[in-house]
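Next up is one chain by itself, shown in structure tokens, the form predicted alone.
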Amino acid sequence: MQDMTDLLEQAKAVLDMNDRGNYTQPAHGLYPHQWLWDSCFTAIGLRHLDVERAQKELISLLRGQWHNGMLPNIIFRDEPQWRTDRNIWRSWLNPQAPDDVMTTGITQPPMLAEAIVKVGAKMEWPERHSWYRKMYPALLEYHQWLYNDRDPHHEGLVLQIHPWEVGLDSTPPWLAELHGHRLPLWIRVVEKTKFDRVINLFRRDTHSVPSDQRFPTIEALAVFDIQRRLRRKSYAIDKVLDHSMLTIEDLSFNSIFIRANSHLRDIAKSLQEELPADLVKRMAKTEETLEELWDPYSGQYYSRDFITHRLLKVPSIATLLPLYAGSISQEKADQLVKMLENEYAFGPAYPVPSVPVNSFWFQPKRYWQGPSWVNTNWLIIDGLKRYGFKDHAAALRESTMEMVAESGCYEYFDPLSGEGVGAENFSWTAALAIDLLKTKK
């Protein structure tokens, strides 16, 4: 394995090349606008290197916030070869929308809290207060929205409208109930004439990226058609629940939240702060209603339809991430870490695929359908220390970094061989590289 200190050179550089003033771009050319779960980890990274820097990234994520306290998944830029990216969204559609800066209509994982934290222990205690001061207001308004917007019922968990929101995008639980529904007429007619092979030449992401590591043609357009239906409906979730094609209650997601959730609670407590009465049961609520998620039969977690509660019995990464919520049992932790330990699961020689290795939809190479990715390595090495698997987190940091230092900060990684693939130079792999090398506890 290299030297280190060569590693983190490395990722100073890709941090360095992705800056653009308030924020940092995932990588350039195939990500160059501003994506919420994105900035979070950058700013993660950032921290060691420049706190104010690292406050800058998440401060302009607040930009992009609605009126209604949501925070979009991408902030476009408004230079006018990106026209088509803003015009394709038509954010403007919902009065909700902010008015100065152009976003999509949805959200992503919500890591704002997180980040908020981890930036936070770098200051001495005056100067933390008043960065909490500073973000309190939106992340409670961000999380008020979620539980308001996406938890029509009161049952606990959010529900999500897009496999983008997810962060995980092309993930095997979500592809397969997009395979579960009739694709539209346009479509099908794309893929009985083999169009999508035209199609596939003016793809931006494969012009990039080879094409065996991204979407096929025909999901990636079945996707783009759901966003269709979203911005047709003005982003409004009245008209989304009335009449939608994927409605989620996505375990990844949830799990996220339950931790960001805590977080809140913690910078509230800090300020001296009240949450509101109905936020917090609903917060406990969520808690709860994460077990709801668990399968016996298979000892593990798994998404749900939001309508039915039908568990969306596909394996995926996903089940890990209840580790990094640390609501779970200690019990139930043991059994998601022995999933962690097959080498013909979750465990092969660069952990910690996307998808089980003995999975019918294990692709190596293939976007969220087989690759390590590093923010998830960086949520499941938090999550297994605050369970007591010291060793186990220490594991899967060294490897993890041997991962990067190897092939460089790509966007994701063969687990089987440790190779990059994706894009280039990818922000967050540097900046949780950082993390990992600057946080050895």
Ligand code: GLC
The other form holds:
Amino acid sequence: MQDMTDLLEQAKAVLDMNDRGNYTQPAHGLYPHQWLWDSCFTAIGLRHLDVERAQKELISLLRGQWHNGMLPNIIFRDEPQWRTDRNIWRSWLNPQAPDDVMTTGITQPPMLAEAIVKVGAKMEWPERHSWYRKMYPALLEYHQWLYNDRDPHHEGLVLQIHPWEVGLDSTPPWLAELHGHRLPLWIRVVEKTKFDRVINLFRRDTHSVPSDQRFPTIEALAVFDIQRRLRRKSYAIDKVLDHSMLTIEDLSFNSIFIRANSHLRDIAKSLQEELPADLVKRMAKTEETLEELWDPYSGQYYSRDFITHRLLKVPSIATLLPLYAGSISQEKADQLVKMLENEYAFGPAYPVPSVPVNSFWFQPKRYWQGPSWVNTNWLIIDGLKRYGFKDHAAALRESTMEMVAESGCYEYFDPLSGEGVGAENFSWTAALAIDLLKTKK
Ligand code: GLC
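One more: the block was the form predicted alone; return the form predicted in complex with the named molecule.
Next comes the full complex, and the chain you just saw is listed first.
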């Protein structure tokens, strides 16, 4: 086991390096803006170093909140050099967008409630009370927006319209759906003429990171095309659903949402606020409806298509995230943990791979198609503890810290060799390593 003092110092240095005053950029060069769930994970680590700075990290997310309550996945920097990033999205096309900052028109997994509670846990009650007071209205509006916009038929689960909303950008269930829909003509032409090799030269991500660790170019173009079509509809959900494109009730997003709802309930209770009755009902329904994602034949949960309710039977890291949701039965939790114990599924030398090792999609170094990520490990460790798997949780905590201590604060890690891949000096890896170091129980 490496020296953990070194790990702490290394992680602190990464957070310092990426500190932009009120928020932390995920990584220099590749990710220069503020990302929603990145800031939540970063605050969870920062709270051990400086609670006020951790609070700032979350408060600065509210700058980007849309008038309808949406929290966007990115708030763009306003310097001229980032004009292209802002223009690709043109959030100003939608009247709900904030006036003074530019953002995307989509969201990311609702980790804010967890981050508010974790940061609050570092305060005594009077301060925690004012902290909750400050954050509660925005958090409530965000959860209400998720139901209003993203569960239009009151079915219980919320839908996502772009793979970036799920945060697991290139995750196989979404890639499989992308291929299932006929790719737009212009992308097929690019594919046929092998022009993707030329396009690859202009990709910013593959300048910083080898291309075999990122999205393949054809899929990257398909994702870009979804964004273009959303922009054409100025991100208005009724127009988007009118001509439905890729609409998925994602398992990982909804698992995180269930947990976030239970944090929201706790926050409201400690403020002696009553949640709107309709919201309370909808929150309970989400937990019930998650069970419709269970496939008894393969003994696991899957995401599903929003329109047809077809299960997208491609396992991925999302498979294990109902443990974090905390609403599933012990029996089902036991079944999920078996997959984590299996070295050919989710249990290789450096777990937890973002795709099971025995999957057709598995590529140990490619983005969300195989590598282990510290944020999903953190969520799984939490879930294991909730279901009484204390030893599993302790083992995963140790192996995660060891992987980061040995290789550095990389964006993701080869689950077979532990090698660090993707961006270097990545903020949530650093922040969550600090949190794992500081939270033994
Ligand atoms: C990548 C990840 C996404 C993250 C972003 C910024 O796109 O897939 O989850 O938020 O980088 O770090």
